[in-house]
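In the block that follows, a single chain appears as structure tokens, in the form predicted alone.
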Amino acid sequence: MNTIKQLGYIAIGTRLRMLTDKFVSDADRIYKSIGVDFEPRWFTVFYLINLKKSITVTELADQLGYTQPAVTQIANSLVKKKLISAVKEKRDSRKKILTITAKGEELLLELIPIWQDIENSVKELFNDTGNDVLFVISKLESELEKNDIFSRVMEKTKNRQLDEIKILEFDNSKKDVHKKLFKELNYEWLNKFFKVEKEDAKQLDNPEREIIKKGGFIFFAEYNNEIAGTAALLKREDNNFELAKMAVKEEFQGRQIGKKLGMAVVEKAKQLDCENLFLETSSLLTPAINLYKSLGFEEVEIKEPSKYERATFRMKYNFKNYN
């Protein structure tokens, strides 16, 4: 137990479970010591059935926050002990109405004073801590409803992953390597989902001439000392730019590579006082569309034909909301 305490917050789930196990174990000892055939795990279901007089499994699950299989399992145990009855509902035979039996009511008379003793003892225990434990638990439940542990951890994990990614721009001193990587990453992505079209080949075969010398930029994402992805900012007419040629190695997907690249492209567009930043994608690429939305892109109407057969979706960056 000392080791568990030393682990602090990371072991809070274990410590709470150990507390729960202790409460349940003591309750079981109490029932056995006075010769009452009742299990602690039945308490909430049995209590609510008595309180409501008649209730369905679905209603029980909703009110207790249990799964239906869990409620059904407890209800079956109580039916087997003849403490409750389960009768099919007339309007829907798939539903069962649960009610307390005469034997259950008789047992209830024995249980009520025991439950009162348990409640008073728990109150006494909590008072001895000098804290309003029920208030703290209620606050925890409320905060978890707003933002659970999974969401909190995922947010921190994603932020940590973003910090671990280094963004590099196309380097003339490494142009042969960077040209090769830019082409390979995009060919891999295009061949997996679509095909390499004429416009793709022109840009990927000669990115210096078709992208950089025309006022565009090429970015690479380095993760664990390896180039994991790439993206480009293409210069279009006037002061318009396009986010294009984003590709991430399959083994690095899900590590925020695409997001970091997108952030780099957007930031560069802002530095250039870009008036209109857009992209074209396919409606089949749901994860990519969700990524673009998270970056600040919104769907817009395609008013002119795309250069790509695969493009069915156009998005524009909303500078007003994300400056």
Given for the second form:
Protein chains: 2
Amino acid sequence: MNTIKQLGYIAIGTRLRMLTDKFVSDADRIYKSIGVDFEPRWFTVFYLINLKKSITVTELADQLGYTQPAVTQIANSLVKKKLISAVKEKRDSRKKILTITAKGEELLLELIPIWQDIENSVKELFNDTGNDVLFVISKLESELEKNDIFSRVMEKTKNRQLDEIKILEFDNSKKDVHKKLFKELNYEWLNKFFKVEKEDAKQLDNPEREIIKKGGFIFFAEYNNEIAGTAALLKREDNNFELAKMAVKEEFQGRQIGKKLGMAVVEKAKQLDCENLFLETSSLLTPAINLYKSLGFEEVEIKEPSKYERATFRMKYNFKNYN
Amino acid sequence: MNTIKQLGYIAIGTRLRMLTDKFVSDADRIYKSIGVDFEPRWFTVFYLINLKKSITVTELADQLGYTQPAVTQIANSLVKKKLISAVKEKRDSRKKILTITAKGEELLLELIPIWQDIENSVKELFNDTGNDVLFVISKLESELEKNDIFSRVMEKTKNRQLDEIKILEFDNSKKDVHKKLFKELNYEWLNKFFKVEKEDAKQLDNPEREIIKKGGFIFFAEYNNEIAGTAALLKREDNNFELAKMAVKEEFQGRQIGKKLGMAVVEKAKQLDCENLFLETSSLLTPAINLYKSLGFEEVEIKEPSKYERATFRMKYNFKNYN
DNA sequence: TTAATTTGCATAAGCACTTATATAATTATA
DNA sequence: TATAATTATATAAGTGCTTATGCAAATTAA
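Can you swap the form predicted alone for the form predicted together with a further copy of the same chain?
Now the full complex is given, and it begins with the chain already shown.
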């Protein structure tokens, strides 16, 4: 029974569940020992109907943070026990108006002092811990609302994945392998979504002459000792550069490979004192566009026709915001 | 959704349940988004089997604070997924020994970094609240173990009930009514459990002469404007007194009537500088004996035969402990 | 050394929610 | 002014525990 506590932060869900169960089962024992025919789960609904005097199912669900079926089920139990009555609203017959019955009012007279005792007991318990438990719970709720465990973990997982990716530059000593990889990776995805255009084929068939000799760079992402993706930084007129030819093997998608490649390209552009880094893509590729946005690119108007048919979306890196 | 928070201490069970659900459903989303076939509820069991390498169902249940069926169910799911194996122990074939399979070990390699991320995220979340949440939870658990909500509420309810009971002394101006009540209340319970003995009849038929004139006292408990019970303090030789003739109407039992009557009798004895207050009852009447114990009576040996046949248990008030 | 008790696990059913989906009434849109 | 979309509730099934109970193996007592 102690092991669960030794697990600390990681088993907090289980501990909270156990605490919850204890509170609920104690409430149940209290009602039973006093001989009141009332169940803990009815409490919030019954209490709120009494407070509002008259309320619909959906309103209750909204105010309590329950789902609608939960409220429907509880309300049905209460109706069965004749503690509340349910009537259709005249103006809108979909709505069900819940009110306390005479029998319910009678039960309330018994329940209210018990609820008072429970409230005081919880207050006392919290006091005994020497901490403002209610405040801590509220804080926990509000911090979770701002940034929940899921998004915190996703953030961490992303960073962990990024660390597992190694970026390599085009290596002349492995020329043949790298040329082949660069071509294959790009052909794979181009053929899947679009087609290999003339301009593509020129660069992919002879990357050395068309990219590197012209002052551009080619990068590869290595993951688990396997090349998982590629991207290029193309040199254009003046000090303009283009991020292009980014391709990630399908089996490695969703593992931040594109992100890491993009970061490498941007980094290189910065080293080269580039002042205009742009890219062209298709407006259909929303995941890619989101990736580029996360890297620091922003949408710009297309002024002159692109070299590629598929290019319907142009983005420019904002060096001001990301330096 | 805010109403639940406005309820404060009284709806704490619901809020804890919501917090718990959030933690568990986030864990579920994490496993799903990473593409790992693992369920949050398996965690503690799977984690502990790995930690201990080999463990039985009951041992797991004990260490985790789960019920045995819960562990059995989780273990069955894990066996079905081939993540653990279950084999009977040779020496004791009732026992089922659980160990991680090769497939389980493989999954662990994926899970461990995720668990690390979850642990760090929870730690971070707790930090963000600016409170030592883990400590508060531990405190809450330990205070609940010392004194849970049920016993706290019972205590309060008892006191509330005690306050609702009014104690009256035998009133000469209502002589006839009081004599009748005293007799009826005692006859009712005596006839139910034992029989009215000669000594009983003497006192009950003429309480004035047999009790009050001899220096004794008769009390009544009034609850909801109704006489619900009675008890007497009988004067014996020297300054010895006896608590006797306590009777509570059946419909009022369990409402602290006996307790309040007993307290009144003891109080009177103390006012009279009594040094020896005793009572006789039947060892069969365990609820009564418990009541007397709670008042401060302790069991003593029966030295001389009692005036009553039913008396098989003698108790004496301990004035030292309760002054 | 048989009989009674205890122990370890399995199974069934229940509880208090959830998600998913259906259905009917109402409102918005073309 | 039909038709589509939205809203309010109901129903079914699932989840992750619980309690209750059964059964067989092991241990203890007579």
